[in-house]
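Next up is one chain by itself, shown in structure tokens, the form predicted alone.
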Amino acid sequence: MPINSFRPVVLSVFAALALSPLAVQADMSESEQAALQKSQAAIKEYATTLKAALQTAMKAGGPMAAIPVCHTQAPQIAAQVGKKYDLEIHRTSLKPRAIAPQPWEKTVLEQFEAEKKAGKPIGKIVWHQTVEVDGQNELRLMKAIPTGEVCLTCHGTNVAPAVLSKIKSLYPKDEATGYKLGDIRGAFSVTASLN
């Protein structure tokens, strides 16, 4: 894909990630509602900030310059956003490159695949639940990430050899290739304490 065609595609991919507010359920407590709202804001900020970093890298040096953004800057962005909103946030996938899903995340990602197969648009595939872990209540939120055209550069079925070599050098156990346009690439995952 020509570098100059990256910008419109990446904008459409990240536009699909913008969260419209989830409906607040009548049985949700005020702390759950607040945690849900801040979790949504955190995902939106993470996606927007990562998009900007990827656009800058692609404009400067194409896919080879964008790979280090996902490797180094994405975790830093997640840490900064997590600190700002006082929660944990990351990206994960059934075919992970960096962060393997926890058992509960794997279950949700499998549910997302079933929802997609049933015809639900990826941009509307979102899940949240309040759980108790070690006596502490937490809200968990996951938002599906669609595979756009630009994602295929590093995650598709025909990744350029130089790009694949760079990926393998940074992620020796990489599983995150073989995606097709419109697949679920993974999800943003947020955990926010309610205590």
Ligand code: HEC
Given for the second form:
Amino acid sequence: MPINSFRPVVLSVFAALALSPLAVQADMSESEQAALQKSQAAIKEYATTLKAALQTAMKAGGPMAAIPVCHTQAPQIAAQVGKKYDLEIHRTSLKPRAIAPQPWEKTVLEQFEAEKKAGKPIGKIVWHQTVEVDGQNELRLMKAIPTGEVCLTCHGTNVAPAVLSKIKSLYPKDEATGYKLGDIRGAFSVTASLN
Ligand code: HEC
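Switch from the form predicted alone, shown above, to the form predicted in complex with the ligand and output its structure.
Let us now look at the entire complex, which starts with that chain.
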């Protein structure tokens, strides 16, 4: 495929994901652009698959059935998607239920809160950086996750007592309640090595 017919496809993928225009800067290397593109695709696939699993479980048995589904399937789907795209993907949060942020993730999540406060729509809040770890370059990418209506059942300010105790039994250190509609619930976090 000639290179100039590939380019518009790349751009339209970015546009569809509402990635900030900065992400397609001309000074990014080809391997960085490729890593960025597959990271975005992985996030999209993880988000879509997880949402479908959550919706199916909620429909079938409400939150009491959906909690165990989140518990087992969220890490499983992350592992599957990570394998497919050859990268590491997970979700994290400043108030985590399952996965506490690493220091760099915490810094980015704090920056996301500041961006939201400054009026940026959550759907447009993304960040990426290329870093060198043990002599190996890797691309790190994070994308903010908004709190929607359905999320409040298990992450809201008024979680039903039975739901809360089920959550506490699986996650004794849970911090992920007290959210309101439109808050940043957390972020997807991807690390892709640049070869
Ligand atoms: C049925 C209960 C339930 C609902 C509804 C729910 N979640 Fe969760 N959420 C969980 C559980 C359980 C986990 C822990 C999953 C794991 O073990 O990886 C979790 C973890 C997360 C995490 C990972 C960060 C962390 O705190 O560990 C994010 C981000 C998240 N949920 C966002 C959402 C969003 C956004 C929605 C709405 C679209 C939502 N959740 C709806 C139960 C729920």
